[in-house]
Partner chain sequence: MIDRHGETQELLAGYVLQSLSSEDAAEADRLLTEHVPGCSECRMMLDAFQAVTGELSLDADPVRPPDPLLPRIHREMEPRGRWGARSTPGRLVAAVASVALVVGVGGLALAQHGGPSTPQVPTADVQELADYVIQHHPIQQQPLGGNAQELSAPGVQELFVYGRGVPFPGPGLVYRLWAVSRHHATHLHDFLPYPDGTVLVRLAVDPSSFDHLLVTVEPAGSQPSEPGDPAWPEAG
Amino acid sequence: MRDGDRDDLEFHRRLSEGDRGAFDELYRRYAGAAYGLAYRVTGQQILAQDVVHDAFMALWRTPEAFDPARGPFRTFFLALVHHRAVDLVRRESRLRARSERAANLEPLVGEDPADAIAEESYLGVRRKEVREALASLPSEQRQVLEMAYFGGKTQVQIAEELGIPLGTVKTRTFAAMRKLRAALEEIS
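Return the coordinates for this one chain only, taking the form predicted alone.
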């Protein structure tokens, strides 16, 4: 084990006990590398700063997320930054695509208006079916789906917000999706 890794373990141990000085030292050690990584992934300074801030806040709120048995702190923290940056890029991309679709409201030349009416009618019925299927889920499963799909949160963010293990979020999501699929196939 490298000396830096040993120091990181000690700072992490102290951070777990609420030591602000240990947090400051980890910030001093990793803020630059974290920003560089986040900037390479996002391509924007402000987004990269947000990612680094969020990652350090997650570390402060839940230092127990780091398990020394799984590898060095540096690897853990930079992986956390990378995942958050990728999630942010995906979310930004979805928002941009949604805005572009909303801005392009003109019908295509030669488009049959009856097709749009039929599609809107089908979508209305399908939305109602999805809402009913969601309502039939156990509340814990419905909650993680709503946070992910309507709140735009990642599974890591959901775990942090609910104070439950990431594995529990994944299990609830998988079970909920399986139940939704079965309920919606039954209707169709």
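Swap state to the form predicted in complex with its partner chain from the form predicted alone:
FYI, this one's just the chain on its own, none of its partners or other molecules.
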């Protein structure tokens, strides 16, 4: 286990006992990653804020949803953020007819370095590894994965957009997930 993950476990344990300081520490560690993810998925700052708000509130109210036996806190929490972001995007897209969300978003608030965040080094290291693993995927696998994960699209939507059979989308997604898993395990 990485040091960063071990520290998270301790913060989570204290948070479960109602320790607000531990909550703040987890916020300090993950708010930037969570907000960056939520913004990339939702494409809107106001929605991204709601997602991050809801995810941290859920963490505070029901900390026992995290089971340390099933993986590190980091992946649990960021998966939760992703889950909520996709939820929100789907809902928004039904509530109003949304124009195509930009696949490649503009930088959030100009290039103001004050908006860049100083990230815990262990997260930065992992980020580099994840990008390395993603880059190792065949481009057609990476494409379906990104459309699903960051685009919040269903497999049926992806098949329609790319003009390929649904079965192919499923196969590529599965292959991509397996390769990523193997690559990430190998790197770490």
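Positions refer to the first chain, counted from 1. Quick caveat, the model's predicted, so the values are computed rather than measured. Between two forms, the rigid core is defined as the largest C-alpha subset superposing within 1.5 Å.
Novice: Following rigid core alignment, is the displacement of the L15 C-alpha between the two forms equal to or greater than 2 angstroms?
Specialist: Where the cores coincide, L15 shows only a C-alpha shift between the two forms that is less than 2 Å.
Novice: Rigid core superposed, CA of Q45 - does it shift 2 Å or more between the two forms?
Specialist: No; Q45 is a residue whose C-alpha shifts by less than 2 Å between the two forms when the cores are overlaid.
Novice: For L162, is the CA shift between the two forms at least 2 Å following rigid-core superposition?
Specialist: Comparing the forms between the two forms, which are aligned on their rigid core, L162 does shift its C-alpha by 2 Å or more.
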